[in-house]
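A single chain, nothing else alongside it, follows as structure tokens in the form predicted on its own.
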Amino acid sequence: MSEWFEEIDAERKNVVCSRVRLTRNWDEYVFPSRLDDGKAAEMIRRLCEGMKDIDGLLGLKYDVVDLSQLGELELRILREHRVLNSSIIKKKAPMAMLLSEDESVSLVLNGADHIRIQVLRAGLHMADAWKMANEADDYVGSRFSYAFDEKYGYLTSFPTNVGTGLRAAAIVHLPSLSLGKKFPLLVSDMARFGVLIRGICGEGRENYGALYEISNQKTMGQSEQEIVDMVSRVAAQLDDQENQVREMAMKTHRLVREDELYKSYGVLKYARRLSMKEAMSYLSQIMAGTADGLIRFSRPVSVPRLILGIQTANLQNLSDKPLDKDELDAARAEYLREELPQLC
């Protein structure tokens, strides 16, 4: 079964993926921050036993992964694949995960909370991701009693997740829109409506690759459906605005765009060293050019898959020895030379 990041949304090509997370806690145990290792291991064992028939849920097959036994490199790869987050891979306590073979569905046990359900879908398919997450939530909730308050909703380790316990997010590619002078104002305006927009690759204000995560800021005061609809609507609006800017550029500066695009392809296809910043910037050009039909390859290629492939942990995993910075840059260039198809 191909991973979710191999798929391309034909309708919303600038939207890389949609994600829905649900945070839940079992009312028989205190929050993970107060659980000793013995109780944590007991809870994980009981959770796994109660979900031993999970195969078939959402039409998928699952593996039980003991996160406590994974090495640092394996944990970092799962983070690069957006299965785990930084706080989980840094935690030193018993943890486990039920992970579908295509990595689209995961249930993390004893992370920041007892149970974290996550669904990832390629493209702008937030409604589908929510439907799947809700079905998984019903499956778990039918077996374990959640910590729930009639006034506040689902109780969680962090107050920012109390209520629905739902985090919806979409990753959107905005290479042209983000260059506009009004983009910072657009970002701040979105925050007033409860939506957070942040760059996902780079340090400080720098965001090479022009990939942005759109997510809800609040989990209370709105229903799950309202949150999902809001994030999906904002992602669609940004996708439309990005397309409008690129269409205008195509009319007035098509040759400039093609020149930048084919230069980017040439560097990616023949360079011997590439930093992460360089590779992400050139791949951003390829992603936009492919979406706009400015470049054609001899075979289909998923740019999101290439982006995952050039990440540090993945490159380190492909090597038979530890790599320093210069060696990582060389390995990144070699990976792209091999994986990027020839032009038609």
Given for the second form:
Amino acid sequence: MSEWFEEIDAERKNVVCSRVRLTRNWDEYVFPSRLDDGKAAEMIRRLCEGMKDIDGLLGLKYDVVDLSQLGELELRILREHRVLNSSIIKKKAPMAMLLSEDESVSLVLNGADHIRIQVLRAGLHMADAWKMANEADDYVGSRFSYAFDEKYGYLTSFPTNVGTGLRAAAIVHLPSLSLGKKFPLLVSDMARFGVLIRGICGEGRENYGALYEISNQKTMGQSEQEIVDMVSRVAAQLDDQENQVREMAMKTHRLVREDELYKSYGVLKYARRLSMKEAMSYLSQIMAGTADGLIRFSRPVSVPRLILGIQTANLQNLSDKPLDKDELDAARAEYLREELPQLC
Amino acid sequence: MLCERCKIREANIQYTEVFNGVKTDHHFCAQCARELDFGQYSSIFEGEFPFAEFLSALLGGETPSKRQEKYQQIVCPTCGTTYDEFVKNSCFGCADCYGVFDVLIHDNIKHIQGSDHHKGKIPAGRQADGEDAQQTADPSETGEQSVRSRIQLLERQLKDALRKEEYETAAWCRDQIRALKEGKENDV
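Pass me the form predicted in complex with its partner chain as well; I've looked at the form predicted on its own already.
Let us now look at the entire complex, which starts with that chain.
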């Protein structure tokens, strides 16, 4: 079965993926921060036992993954695939996960909260992702009694998740829009709508590859549907605006764009060493070029898959030995040379 | 300048006394100042010189550390999380923490979330419970309403009491609310 990130949304080419997360707690246990290892292991066992018949949920097959048994590298790969977040991989307590074969649906047990349901979909399919997460939530909720309060809604470890416990996020690619002078203004404007936007690759103010994650800031006071619609609308809006800027650039500076794109292809296809920053910037050009039909390959290529491929943990994993920085850059270049198809 | 009392140590505290419109300046060292009686201000000369304490003593308020101490005493009986720990990690220990720290965190949650009431999905089981309760309560709706409004009133009183740090009143309100909630059906 192919993984979720292989697909590309033909309608919304600048939206890489949509994600919906639901945070839930079982009312029989205290929250994970106060749960001792013995109790945590017991809870995980009972949760897995209760969800034995999970195969078939959302038409998928699931594996039980004992996260505390996984090595650091395996955890980091799961993080690069956006299945786990960094706070979970640092945690030492017993943890498990029910993961669908295509990695699109995951239920993390005893992470920051007892149960974290996540659904990932390629492209802008927020409504779908919510529908799936909701179904998975009904499945879990019919087996275990959730910690719920009439006033505060679903109770969570962190007050930032309380209420719906829902976090909807979309990753959008904004190579042209983010170059504009007004972009910082747009970013701060988003906060007024209760939407957070942040760069996902790079440190500080740098964001290589122009990939941005947008998500809802608040989890209470709005219904799930309202939150999902809002994030979805903002993602669509950003996609439209990005397209407008690119169309304009195509009319006035087509040669410049093509030149940058083919130079990027040349570097990615033939370089012997590529840092993360270089690789991400050039892949960003390829992603925009394929979306606009400026470049054609001998076979279809998924840039999001290439982006996952060049991440540190994945390269370490492919090489079977620890790599230092120079070796890593060489491995990254080699990976891209092999994976990037010929032009046609 | 030397301390006017011991005339040995350097004077580092200036004390201005206004008596019957006559202003007199005194200069003392820290040790003599501690030994002298400055009425309600004496405490500021004891030990280190905490500025915040000094200010709040002058303004007639409670010192922040004392206030903090009172909050620190609030502990969630279910999981043992203290208010202090919650402030430090902004993380709750269990579902009951929300009820225990409600009055203290209510405003913060409203600030973070822009709302203090859940809207949206309700777990399937609870919904059914709610409907059942409503159906059974229908014939005596007025009684049900009066209980609910009493609870709301008590909750407001509880909040006030906690703000004023009248813990006995707060405890009484809490018990009343609990009794009303538990004995709802019996009362009706």
